[in-house]
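Heads up, the chain below is alone and in the form predicted alone; it's given as structure tokens.
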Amino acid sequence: MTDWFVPSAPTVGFTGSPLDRADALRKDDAAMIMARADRTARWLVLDDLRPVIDDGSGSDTLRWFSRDDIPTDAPSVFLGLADGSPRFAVAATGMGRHGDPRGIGAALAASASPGDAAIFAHARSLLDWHARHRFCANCGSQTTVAKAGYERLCSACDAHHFPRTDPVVIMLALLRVDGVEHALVGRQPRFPRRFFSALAGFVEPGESLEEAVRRELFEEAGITTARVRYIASQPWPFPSSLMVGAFAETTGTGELTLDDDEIEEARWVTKADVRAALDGAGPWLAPPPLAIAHTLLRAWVTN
């Protein structure tokens, strides 16, 4: 079929965040309020989950406030350190221009700074947390922040609450037809027409991620498979998933059975087909560069 090697490590949207997570500091409640009353501290603003672009730079770059520029009421979490400067994110209103947030972190992973799209990646997901898990799921209490934004404490029965990622594989089925090897790509029925990427789904209780690749590839496009070679990951902050992209061998003939609920449509392509569909030019249109279904494709043309 394949030597299944990827000679490196491929590039991924919303990686390569260039902060120190500087997780010490979040457990000493000293250290961070003096790292809030830093001078060269910055807040990263997030209006209703979407980031305020700083309007004087030309194009779409994160705008980082400073400590007086912030209501004294707005919930904020700690981001980490740039080069010793403290870093945060905080939900606000009202403090000025933003956009689609995937838009915006296609701009920034497409910038002169990608690791600000992980920056990004990394408020969006954490302050979405916060949001979503003010009442514990123990009692129905109310909680509060605690570990500068990393963990949530429930005051009425001293349950211990943390942010959460879901694991989501994302894979190519990879077919050999009369020596042509072939990846199987389909669409769901939401997505944009002629839009077509790779098949992908969550992980389930008490499956590894190797049993969730065969699962679904089963599942949604009736296939079975063998090997599954890891690739890459993406962190996904729609709202916090984390995207495990493989590469899987089918074993039969690969004829399809398709779950209509899931999958309008699927193909076998070629090698020929994605690079023109990455190139723009062929006739059905491939995910961009920030989705790490971009990066499977471009790995598995380049391989």
Given for the second form:
Protein chains: 2
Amino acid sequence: MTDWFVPSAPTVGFTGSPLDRADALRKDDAAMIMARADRTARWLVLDDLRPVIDDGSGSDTLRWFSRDDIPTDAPSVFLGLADGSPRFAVAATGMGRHGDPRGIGAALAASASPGDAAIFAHARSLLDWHARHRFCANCGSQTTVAKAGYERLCSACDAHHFPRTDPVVIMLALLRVDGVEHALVGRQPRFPRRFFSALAGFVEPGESLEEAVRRELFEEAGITTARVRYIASQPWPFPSSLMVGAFAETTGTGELTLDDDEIEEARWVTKADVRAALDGAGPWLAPPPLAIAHTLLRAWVTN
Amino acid sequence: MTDWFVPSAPTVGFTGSPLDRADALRKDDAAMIMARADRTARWLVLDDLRPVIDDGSGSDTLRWFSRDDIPTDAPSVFLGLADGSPRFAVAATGMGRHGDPRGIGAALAASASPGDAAIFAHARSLLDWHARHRFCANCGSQTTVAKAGYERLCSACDAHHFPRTDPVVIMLALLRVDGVEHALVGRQPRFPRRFFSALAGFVEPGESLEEAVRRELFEEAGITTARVRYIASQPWPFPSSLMVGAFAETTGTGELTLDDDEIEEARWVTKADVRAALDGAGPWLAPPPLAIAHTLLRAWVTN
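Taking the form predicted alone as the starting point, write out the structure of the form predicted together with a further copy of the same chain.
Up next: the whole complex, starting with the chain shown before.
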């Protein structure tokens, strides 16, 4: 009998939320009214999509507000239950200190409450979706929030709209050269200096994850893929991607033809190169632990 | 050195398009004008999202129209290149015979050109997205088609909109009872009589695929998951999902608590049960080969 579950799942950023999403409550208007009135209910405040942070402790953690502390007119979304206690997120300004939108994810992941990064990802994607989807894509009318923030309804044409999650493939192309396995890392023009990562791209309508991996590697680097192996996935809340990480077996010599718009430089690196980069001791910089590209590189060098 | 690529990828429906998506051409307006004027260019016609089918041959295959045969005012989207020859899809009515929207996918997959099902999936998802996203979700203004059908632009608020693909997890929960592995199959109220399949649900903002698998199995069947193993993925063009198929290791006794709105009946079945169902010889009906649930069941019983 095949032991399907031998490979252990690697750790990835923005996962591990301690909240129970309790989706059955969302459609129950009476339950949601009770949840908002619960004296243990707490609200996470996002100011321009940045979370307000607790000032009291030494490390960055999310700050949870009581009902009396938040603006009464601000629309809030239901995040779930923390040991039975309701948790919401709301957009508001001037409520306290907050970090920059990207740095705060890493700070939260490295804090004493690493699940905070996942709660932030959940709240940010949902509130950002509401902010940019106030109108019906089908008929142009204004829509209203339903199901505690997990749906928007159009009363004009009766369309139901759901939060959007965009699947993205991110892959480490692997190639054996003279018996030594190499991986492909590249840099986009917008990356910080010396920073290299795995190649990535959005999944398109009508293709599988494996087909998207093959297409992107050929488009961006001119290389051909044989087999694809799924490694891990993570939510990425800028604004709302589902990152799907994979290894791709490269055929051919590994000669590269780069799409200069997407990739300004790419190179085949060894495990020793990657270990040095992950240790901050190499000539190039690897992605930080929060990024699934980091997970892919670490999974490659430790197996 | 780990051999990452040992598991061979199973065959899944709606994959294997023979077209090169040639994405570099999409943003090049001059290249797209030339592609449309190419005398070898062909158009696939979708009538109310159903493909017009070739009448000439015995089995169902897609019918490809020349430029002169299609309405000049109908907006078309670029599908890619077939051996260098441009292929488009266009919405139009009264152009010929077409099948019912769901049955036709299976007919195409079983035809002499199984890649036709993947082309249909690509075209259907893209044209359906345009039909239901003519307005800007950000400001409510009318939008216009850009990049040969892979973007819509809002001139009022400058928003860029991209085709939507919704990730869905579909999973076979596995449980060992007295040393015999069992899998969980269930039926939604809308399923045909005696039809059972793997459980499934949409991935939500802020969760990984593995977290979505755990959440859905707990919500729909009340069971708890330990490890999750990715198996395969497929596009599902009704309207535009990315199905991600996995096995889920069940902990506990396997006692079920069903969400009656989603699952009206579920049962733990053995490999012998599944083999009989796949052969059409059991007391329940398994999903057809086009569905990734079929792929999951077949992968389970053959390994």
